[in-house]
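One chain follows as structure tokens, the form predicted on its own.
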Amino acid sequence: MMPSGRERSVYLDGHATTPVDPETLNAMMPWWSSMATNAHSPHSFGQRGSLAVEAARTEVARLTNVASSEIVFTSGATEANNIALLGVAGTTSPGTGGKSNIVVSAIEHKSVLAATEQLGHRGWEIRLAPVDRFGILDLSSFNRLVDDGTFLVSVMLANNEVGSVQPIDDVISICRDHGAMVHTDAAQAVGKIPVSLSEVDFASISSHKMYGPVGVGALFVSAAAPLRPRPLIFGGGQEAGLRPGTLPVPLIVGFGTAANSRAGFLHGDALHVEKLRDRFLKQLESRQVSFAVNGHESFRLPGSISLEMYDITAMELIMRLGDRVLVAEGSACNSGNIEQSHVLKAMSISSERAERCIRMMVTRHLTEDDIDYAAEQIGLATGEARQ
């Protein structure tokens, strides 16, 4: 990746966001100008926009193996998470039907944890399910936490810091035994690994985690779900009344294009980024960079890397690398905060060790030359830190 007129940059922060694919960008461009329209207008341009929105809805549904009527467009996964949790819990009161607790994993995205914190203030008992040292849900503990009083469970499909992929089928089985509804934050997983959402009740999806534009996502609401979320905002009744507001046609078109593209490239891209990941780690070792890999070696997203650096803190490494290699410390949503990553803490990684942890995601656009350059620059930076 060589930006024109600038120093070379290799982007390795794919957990935070992925670059927009050129074909997706090209599909969006006309809808900003010559085809600009409000999809809810009755004239021919509006009808054209409405058809484009429905085509995109079909592509997102196809990628996740659900019906297009079950896809609700949102501004992103954060909003989808909030609608799923606050909206579903808003349909009833704690204790109704004997349901009084909500179970979430300890490594959920902040938008899930913050939403459930609000539900705790409203009388719901919030139970945090622990993970093991690899960032995988502890099923034994989870099984004990979920009982006949559990109203809703939220367990992410893949983690946004260490890439750990959760045993969602086991989660669903346990929840069904107790009559609990299931929500999964699938933002990191959809578009990177094969995903079928047909067995959960609710799921959150993000466009910009799968090479689509920022500012659009979706909430899957199963037609078989016992309850439908209540809207959090009110207006013109768009998206079946669950998420009112004028639909951003260009963004939705981009989202649909990205979904269609991902469906055809999942396998090939996974092989590509895994090959680059392995090459990158070997290159670091050959340059005497001392590190340990966080997370599970097998049950993780392709191309995901979380490292504990032994000779340099994460922030010092980021500062030394500058624009040459772009990596992240902990979660991007906590950027600027000094507090320890809640994900690493849940994995029993001390605050001292967490300060040396960086997260990376190899994206589909990178080449072997990019990876070699990134390893070289990290090797130089850690070597300077040792001096």
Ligand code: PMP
Contents of the next structure:
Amino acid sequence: MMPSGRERSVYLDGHATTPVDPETLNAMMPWWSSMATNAHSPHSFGQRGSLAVEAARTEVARLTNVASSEIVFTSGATEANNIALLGVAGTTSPGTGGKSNIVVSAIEHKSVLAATEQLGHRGWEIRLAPVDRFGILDLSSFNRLVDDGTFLVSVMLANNEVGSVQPIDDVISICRDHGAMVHTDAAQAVGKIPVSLSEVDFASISSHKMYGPVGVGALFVSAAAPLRPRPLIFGGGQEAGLRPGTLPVPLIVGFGTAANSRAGFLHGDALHVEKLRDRFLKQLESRQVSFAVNGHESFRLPGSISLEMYDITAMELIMRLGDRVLVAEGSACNSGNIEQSHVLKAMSISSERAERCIRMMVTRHLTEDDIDYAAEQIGLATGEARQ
Ligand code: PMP
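Next up, the form predicted together with this ligand. The previous block was the form predicted on its own.
Once more the chain from above appears, this time first in line as the rest of the complex follows.
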């Protein structure tokens, strides 16, 4: 809960970003000022920075069950997704070794879909794998789409609009049968559910989705992957040449601190946010708010809530709530642009229904009191809209 002026604000948009934990903020602070350094400088400050970067790399690797040498720091998951797709495809050309298609799920983040579109322009055949009405990959269709000509597959671990968690183990085994490499966008999953990346070839992680600072993330490149992506930019050779540029030491320290604390709090936080989610839905019902829940009841990120409201459009609700309760419509990454959410569309939700869909995520800092207030405000706004 964040007080703003006289009113309180309850932030329920945890898919878009999560607030930085106070201890993470404290850990970052000296690296902006008294300990500011370039981790590549040869002096003692530089060495200290470099040690801090390596400690953070170890924490991120530990949280995701991989080796620290397999973690490449990037500016976030958007960049990691781009390097994974464009960088891997950039090592070859379509048709080489009989590999000519790339399979991605229909509910990927725009940074995967847009990068894939670029690969389509470069001659790769792009195949979109459908999902069911719960936003879960349809495995039988996926099985038909992946064949011996599949070069690379990208399926997210968890979706950023409806929170659906994907059957990645099945994806991996289907891909292995056909000699296809696997990338997973794990931005929403890491730090919210237990994640082991050790069986995929490449994965993307974002710090600001796991209570760390925005502007930093990582690409996991498995030591066992058949190839290493080509860099997309060139410079001073940092991150083994795959992602050159001066490392943002304060952000990386924050990312590492967040990873360390996530490892310890994963279970407790999941219980806490799920309890609040249940309470919130019950309160909405008791306040005569009519809605249906989108997404899967069990294969879902803890605290994730996607609702189809029956009496109010998402935009009207957001406007009526003002800064008292912060919820999102569709995907925040597409905001400003009123096209229908491709995720809801892939779940066979019509555009008329999608206009009434809101997405929320309960984050770890919220209390029962915050949730009660949010439900009360949504109840009031919905009641006003009905009049
Ligand atoms: N993938 C997913 C699933 C996401 O939710 C997001 C953020 N909305 C991204 C990628 C992009 O991450 P970043 O903001 O770190 O670039």
